[in-house]
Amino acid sequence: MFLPAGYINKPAFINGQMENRQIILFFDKLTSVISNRRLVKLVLSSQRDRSSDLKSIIITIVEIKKGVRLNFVYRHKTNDITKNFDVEEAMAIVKKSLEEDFFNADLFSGEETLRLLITGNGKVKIRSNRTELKPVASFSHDRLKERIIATENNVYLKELGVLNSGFEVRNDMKDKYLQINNYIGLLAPFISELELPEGFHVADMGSGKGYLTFALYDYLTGTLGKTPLMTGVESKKDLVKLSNEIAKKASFTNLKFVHGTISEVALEKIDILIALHACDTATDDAIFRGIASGASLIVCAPCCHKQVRKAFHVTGALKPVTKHGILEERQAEIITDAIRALILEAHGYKTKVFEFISTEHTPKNVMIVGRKIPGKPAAMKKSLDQVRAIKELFGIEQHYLEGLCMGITNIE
């Protein structure tokens, strides 16, 4: 029985106990899919304490010598910890984790994706979507090392050199495989919050060799059962050619790669925009493309912050802050990304700025995520006022993204 989407009810916790009707329904469903062996995975995410090193918990069924257990993968910033619990103990841990550690629980079964969302003030919402996920073929202990992006018969990972001819992760590519899975795990909660149209368009600006582009397309189509159109934008022609050849071999019919720059490439309406490690103002070009297109989700991991650093004219008590090169560089990074987040907010986006696992390519590890929401003009004006105050404080004439957005008229 499918639960109706959009359920909202009273506070989740009464006298510290999980007695809310929505939570009871959720745990009834969880118990059912476990007992019927229909559980693909349960993911607890959205930290209550943003400073916590524990980022999420991924729960699957496993069969060991002692019988059926639930396998918990505690995903930390730099490592994973795996533990097995019997079903009764596991359910108690899930409930406690939702009380103390996480706001969201995503339940993936063979025919349905069920999402439990708990707000800061204790209200509960349940969203239910029909899906057609592949059933788990085996619950043996050997599955414990599986991740979001499976290796079995994975053509694109083999063609990209992550897997060998036997579809096993190459020793020298284990970090890359971990990076790919962490990236998808990070995006998954944001994507699940969106109400996307059929055939929605995803643009990956600066797709490079395409590791993460392929993985996101795989996740959207294979795991979520969606039918997106996806475009990888890359300035190097050889990488575009290679990526298109791999997409064809993988039968990813709605994924294409095009040659061009972030600021100039011709694209259809963008619903999700990704830009990872676009250098300096290329990040601003990407954010601008997303804002101008009214994208539902904008995700960027900035790299280099030269424009603002060169624009600094700091006087007064703050002058010593930029006296030393390393301090000036770090201050420029903070100011650049703070203004980017505020400009996103001024155009109707709810933003989050946080650390994510550094890649092998760069030590930059800040990610900015903007989700389009109905905005309030007063709040948007406040964001622009804050941008002006920051610029005045650091003697900045104009932020590059600010200049790009001047012609946009979609501020609500």
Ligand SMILES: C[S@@+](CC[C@H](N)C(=O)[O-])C[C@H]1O[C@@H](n2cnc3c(N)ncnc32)[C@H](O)[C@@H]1O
Contents of the next structure:
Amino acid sequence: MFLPAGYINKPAFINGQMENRQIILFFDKLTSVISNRRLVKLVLSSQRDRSSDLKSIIITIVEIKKGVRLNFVYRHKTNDITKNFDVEEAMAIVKKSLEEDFFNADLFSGEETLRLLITGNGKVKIRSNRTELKPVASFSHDRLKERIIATENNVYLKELGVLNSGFEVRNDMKDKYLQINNYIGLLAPFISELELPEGFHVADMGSGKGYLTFALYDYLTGTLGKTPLMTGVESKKDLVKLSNEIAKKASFTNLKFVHGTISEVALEKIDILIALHACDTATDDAIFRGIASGASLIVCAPCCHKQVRKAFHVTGALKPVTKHGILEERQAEIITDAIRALILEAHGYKTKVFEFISTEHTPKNVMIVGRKIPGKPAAMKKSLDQVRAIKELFGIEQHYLEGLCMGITNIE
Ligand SMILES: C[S@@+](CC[C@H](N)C(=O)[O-])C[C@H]1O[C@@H](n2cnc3c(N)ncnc32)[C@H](O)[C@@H]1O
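Starting from the form predicted on its own above, please write out the structure of the form predicted together with this ligand.
Everything in the complex follows now, all chains and molecules, and the chain you saw is the first one.
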């Protein structure tokens, strides 16, 4: 591209136009990695307005029947929102976001990481690092219809009753289909950050009918071209049998469902653990299995919070807070999940707790994500002191997960 010398020292944008050579080169590179399908992710961060509720935007590439789309995860303080845009719209949004909302853009491609930094007075710098990250997907499978999870010839969605015999989403299953896609959209950026070994193992604890287990396996193998082993753990025998039959029909050879309890089932080393709506302390059993196995990613959406609710012995000024059943329930939910996040942190996980976007399917929509950061020292003492202080305040003798993790001593 011909760039007159005057572009070099100009500010990033003037009246919405890209004026600086560095920023033009950055957008050229972005366009090129998108068209070559080598975009791993683009992260817009470092807010211009620190009080803004929007903390960052993570952009990955997906291909649907209509063509390539960019999947935007808008990370707000308390929830994440996902949206797909075509490439042209996406580029305009990225440009506007860099002009108005964020100072930094990190572009991860197959071969390098480019960091664009815009200063307060509009000056621009680019830093480049070679990187080991692999491109996110082989797009040879054009299997998607309008969402990340394809409907076209999708055997498991048909068998699960989400699609009719013509592979169309059934009217009464639209919410379910959206929920499945939403969930994969939320997980995608976390997965893209991981360095996973060959044949890595994914465990879905309390897999139920397996909607999300199948969709995640499909995404990992079909969209990302990875070769995981995946295990769904479920205590109901009939669901295990049904899910294994569907896995066979879908030719998902490395996906199996096993009958057993989360706490006791024998499993090989877990790299990614998910547990969605596993009841009460079953979520703690799952988190414990993940921590004990040194899983790189633990994702859970807790269900009920009975253990802590029963353990409350609140006195003094806090008493009115738990006087009303609904407030006591909400309080138990907050305390239970806050302690879960602290225990994950105690064991070297970076945590994020947020609301799923869609509340129409379930009111249980808080998600706890723990990412193991290699080399990050576990904040064992600090986190466990904070757990102790919370317990004292609410008169709780023990959080169930704490008891499970007592045996793990080799982390700090
Ligand atoms: C509410 S369903 C959620 C299913 C699925 N994860 C989803 O989000 O669609 C919870 C499932 O976990 C199973 N479950 C609960 N506790 C369990 C345990 N301790 N061990 C194994 N499965 C369990 C239940 O049988 C049920 O099928």
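Take the two forms, superpose them, and find the largest set of C-alpha atoms that agree within 1.5 Å; that set is the rigid core. Numbering follows the first chain given and starts at 1. If you're wondering where the values come from, they're calculated on a predicted model, not measured in any experiment.
Once the core is superposed between the two forms, does residue 384 show a C-alpha displacement of at least 2 Å?
Shift at residue 384: below 2 Å after core fit.
For a quick test of reading the superposition: does residue 72 move by 2 Å or more at the CA between the two forms, rigid core aligned?
Yes, shifts by 2 Å or more.
Rigid core fitted, then: does residue 347 show a CA shift of 2 angstroms or greater between the two forms?
The answer is no, as the C-alpha of residue 347 shifts between the two forms by less than 2 Å after core alignment.
Could you tell me the distance the CA of residue 100 travels between the two forms after a rigid core superposition, in angstrom?
Residue 100 is displaced by 4.8 Å at its C-alpha.
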